[in-house]
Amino acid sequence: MPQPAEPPGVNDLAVVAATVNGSGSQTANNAIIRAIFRMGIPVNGKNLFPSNIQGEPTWFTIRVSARGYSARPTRVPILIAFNPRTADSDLAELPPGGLCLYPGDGPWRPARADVVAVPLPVKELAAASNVEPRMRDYVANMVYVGALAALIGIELGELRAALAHHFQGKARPVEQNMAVVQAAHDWFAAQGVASPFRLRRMDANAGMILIDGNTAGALGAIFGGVSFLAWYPITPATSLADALASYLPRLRRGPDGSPTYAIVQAEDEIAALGMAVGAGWAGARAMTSTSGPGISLMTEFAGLAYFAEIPCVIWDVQRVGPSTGLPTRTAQGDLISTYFLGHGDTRHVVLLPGSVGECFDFGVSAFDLAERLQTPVFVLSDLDLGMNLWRSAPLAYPAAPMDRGKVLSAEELERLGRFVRFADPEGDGIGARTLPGNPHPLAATLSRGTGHNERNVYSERPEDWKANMDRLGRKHETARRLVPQPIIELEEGARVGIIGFGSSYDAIREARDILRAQGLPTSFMRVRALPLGEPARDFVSRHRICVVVELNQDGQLRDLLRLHCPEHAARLLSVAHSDGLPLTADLVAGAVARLL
């Protein structure tokens, strides 16, 4: 990224938009958002809600880096204290020197010297706006949307085409919030507060997109030929099946117009992996999306597809735990478990991606590698990843045609003479398998996940169980080579590997340059995919010591690390937090630094 040439506070920024569930800010905030980025400067936003009723509180932090630094700041000195509930704790938070706005016409006053705050004639401005009264709720929120632009300058022209985007155009709802904003702008122009944060345009966000991951791995499920999804409603992977069914009408009809794909809304998450397990099986490329709980309630029909060795893919977009509340917020604590996901010796393929480009192009491979391994191929996002936007060059359109592995056609049976279902002539560990409909009378075989013979015939003999498993084992070595390798950054001179995987990098990129100012380089490797492989053990075989850093509370990706090269188990020390926040970069190089 660009070194900034600017001084201190100039598209170098952060912001809170402390508000209420349901009142409309999450437009207000993204109409910031896209209007910093159209005006070619980073910018990131983090959205912290909670998953119950509306009225509760929810955060929003913007954070502006001219260097490209998208992790989650540890000060924030701007505030916008829009909801009383929680205006003292949030204010409390506020660095001194900080500026806080809040609607001067509420029941909330803060409490600090050490602070410029500005109270905002809400209600008046909404009033004089024209708007009719029954918006007035909602378009209340544009008035922090005005004052912050004549705060730090976002251009007026950039927030109407960014709300022409939200509102898909129409003209009446973008007048209206653009009067609000036009009206806030100009009172707070007029008050002649001083700040020392200032925007000013750069060129760092040409060609690049705006897209949260959700949508990112939906559109990639599409362009990988997904034809079957089946799901169940929970947060943070709600929005990746809505994108799916947003996307596929319009880009997935055949001749005739008709849909070539379904979807289906399961009474469960136990019954949604039963159909796309189904559906994989009859040979559609099918899917789920869903979330730690939800994955917990898969796991018997994960076990069968394992052992039964049928493709589907399952996306986890990972959060803290059950219930609602903070444990739907984000974490990456799924990694074990979902590894190991069955009954017996069950071992799964874990895409890991960490960027929304990621996202898009897991998406697309899933399906290549489940049909390729015929077995369930798990892809751990999670909710800052997959609910937020990012900065993102544009998704490319797959390269390579699909993959559907080893099938055969009737006319190869015919050649063949013989189909032996779990043969493994290659040693890869992959049998050939048919599909229903082929009409070959040799085609014809009853998956199950108990016990059987290379044949796929019922047996209860200990020797074939073990051959079976045995094959597994190798497939599993197949899938080694198959799945995206680490992409590792090695630092000339470096002692000290950092190792993390998913939205974890954007605070160990900005902790790795905090290390290097102290005179600590780091090498790094972020790991992409399970089962490990080579370059992971080579990379922790090079440090005298590797952190592993990650969102969860006991360092999962450590302890899998040591399993896979236990005779390097000392060298891994772990740096593991979890408590419903995006790691930052402060705590990532202090918590590494102790550690040395």
Contents of the next structure:
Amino acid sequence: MPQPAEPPGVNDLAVVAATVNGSGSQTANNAIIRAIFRMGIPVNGKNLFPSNIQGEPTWFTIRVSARGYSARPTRVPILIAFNPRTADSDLAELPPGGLCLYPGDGPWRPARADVVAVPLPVKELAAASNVEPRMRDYVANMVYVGALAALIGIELGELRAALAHHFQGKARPVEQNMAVVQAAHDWFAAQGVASPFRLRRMDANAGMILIDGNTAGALGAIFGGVSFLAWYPITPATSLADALASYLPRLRRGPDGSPTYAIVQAEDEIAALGMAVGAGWAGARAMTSTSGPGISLMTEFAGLAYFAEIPCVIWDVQRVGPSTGLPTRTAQGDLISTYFLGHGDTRHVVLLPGSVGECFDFGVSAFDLAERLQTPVFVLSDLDLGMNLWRSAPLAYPAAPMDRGKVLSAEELERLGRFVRFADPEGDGIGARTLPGNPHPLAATLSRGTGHNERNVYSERPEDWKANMDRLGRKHETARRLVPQPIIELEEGARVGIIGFGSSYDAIREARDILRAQGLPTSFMRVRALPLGEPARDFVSRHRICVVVELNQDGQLRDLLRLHCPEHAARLLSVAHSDGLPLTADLVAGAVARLL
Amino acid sequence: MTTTRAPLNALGLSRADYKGAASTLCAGCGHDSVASQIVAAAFELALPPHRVIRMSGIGCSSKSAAYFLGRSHGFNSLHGRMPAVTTGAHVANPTLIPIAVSGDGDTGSIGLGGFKHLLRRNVPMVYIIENNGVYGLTKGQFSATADRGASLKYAGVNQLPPIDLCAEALIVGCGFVARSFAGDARQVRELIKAAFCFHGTAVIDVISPCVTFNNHDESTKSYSYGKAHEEPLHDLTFIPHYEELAVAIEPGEVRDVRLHDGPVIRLRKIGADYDPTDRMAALTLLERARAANEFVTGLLFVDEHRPTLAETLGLGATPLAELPAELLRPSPEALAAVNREFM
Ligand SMILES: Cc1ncc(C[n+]2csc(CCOP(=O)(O)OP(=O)(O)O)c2C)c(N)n1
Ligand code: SF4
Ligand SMILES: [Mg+2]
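What would you give as the form predicted in complex with its partner chain, now that the form predicted on its own is on the page?
Whole complex next, starting from this chain.
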């Protein structure tokens, strides 16, 4: 909810912490974010990290916005220059009048007269912690936490609570870190540095949570009843499997204490999806999580699961490709490849969460859709959504009971007296399945990727092939109606519609406010799933021009929309931009304005 | 008029209840004889058909999953990927009894990695490789088990050394490794029965001649070669319900290997003594046989001590696939508690 505007600089600021990867700065940055969050002020953070374990530069951007904007900020007026290797270029980015905090006992000196630069006595202040010397470097980052707290007014009590959250209540590390924070805060306060940027306690976060999309997605899977995960490590999807591994033992034990789930780290992504397909076939709620390179390896199994009609869920936390590309940067480049993943005529169900809350919701509903439609369901998140902390309403308990789809028991088979695996009595394209272990003599069937007739018996007859593909087509039409429909915000007098999906929502939301202020009202549609349906066609037809904004090179959603409503192809324009970074509102607003 | 009634097993099922669809393989294909021994073994063991799942990849051998156990569920999956699918099915429902047929291409080339990882995880199943030294379904290319110097009509002469899938299985810790010959129906059947009762992955590499592409006399994967050269290690009998006192044993001549649910594999000595519980002995035997161009069959190695994958994962008595919704979805209170942690 947009809050009443504060005076400029109050609860509207951004900080970039430039540090060295692996130096422990993540603890410091998360503590800052959580403390500000606890002060009731909308805040989020974006970690821009290298594909490296230790020693390479990393930038963490914290954005505070009373209006709740959370897109990557264009103007970042406070720099924490803790990486001497990048400090010169980091300083060059600082707008005039900006503030720079840097280690005064390090090798680097700022050379700009139009900014305020404050050297911090890092070693001296870090010594305040009484930690053993080998840990000093680790707590050194707390010096900038304390200094920043004094500079912009982060409450120390909330910093302590944030550290307690981070260290899960372990008193010793909290005290050690807080000692440094306190010392740095007091030292900085005594320097008398005036700051135009201040925090003032608000009440915007009551009942809100701060969570990353991968954790939210994992929790969604857990409340969605996942019982089998097979996966292979890959950034930025690994933390999704990690979150499953850390929450499942707590949340999912049977009455006898045994786990109601299993996790297998597969030998590769081919096997990961193969295992999920085997488990889904046998009746488990099975999933795998990966990123682009893994998705390509899963191609053959995705086609098999589509054609043999096996439910399973595949999370793709997108990164920048093709190939290894920029493995620790974000993009929305897998939309077309996952939609059509497989060979021959394959079209999948693809869910597109646009917030951490939706990562949870779709984490749940992906299983219902997969079992209802007896098909693989993809969930496309991305690194920005998956690995960064976002403010959100609390995760909402699933409203509907689980939908296990059409599964025939032995008793039902007995009553029916026949079993035709791919009959379509209801016209929705979905036949009833039986699970292995069903003792009825009619229950058995040999699932296959080879051509088959209604009875799932091998067939090369042209009529059988055609009829089967036609039925799969009907099933896709059913999917069109069942998947989450787009969120549409129509604006009075708007002749231009903006269309987006996934994590770019925040940049678009802010860009629309900028455009509105410039006298250009826009409507908005956030696509939440493939296949596209009638609401999408309707939205496009209502606007003279629709600009599809997305974080990829070639405008993949725009292309899919053009395929979906070719009669409106000419009015579908594209703002597609991919450079590894999340979109900014300025970039979107500027690009949209230039198109019109 | 006399009517002869088909014999029934302990479940009251006839052999026909274990049959599958009519085979479309070439007449005389070794894979068909293996399929009929699978039928015989399942019938004789009185396996409940609905508890068995028949799994395969792609190839003539894999096609044959349709030709046995028609009352069992099954999955004819992807080339080389049967191990992954079976692993998932096992974890979802460990009460299922998987039997898989694969080819030397399916297992030894495209699926070699998956094969070894399945064995490493010890997914309890019968894993039959129908090994003909050739790609049957794609019409006669060499497979990775073809002998060096072997020749094929279209492919010419193979220059590369073979992969011995039994040796691969032994090295990765498989607890049941056997080699047999499709022409030796009795041995194949007894091994399959023993494999069904083994607590872990049981690999049987069956030389199964491809009559269309690789059955000429010089081929080590031909019927004539197999018949002339097969050297069984022992005469092998599977005894489902073993009662010690009832069976007279001639000391020194017989070695009994007892499986964990009670049945016994009886190995009657033919030539030299062979200890199938010694992994190094098994590897040595394979290496000697390779060097001497011998074709040794029988139970090469058996060791039941490893836990199965489901046991390693600590799964409970109810299969994951059969858990009710109440056990799959934590309570609203649990979610509220999780939410509080992120506030
Ligand atoms: C991914 C993939 N690559 C190639 C093929 C073509 N193909 C089908 S069967 C086969 C080889 C089968 O050989 P083998 O496993 O030894 O079985 P056989 O036919 O000899 O019993 C190949 C290469 C395929 N089906 N899938
Ligand atoms: S081609 Fe060879 S392996 Fe295939 S069915 Fe014919 S004989 Fe058997
Ligand atoms: Mg072969």
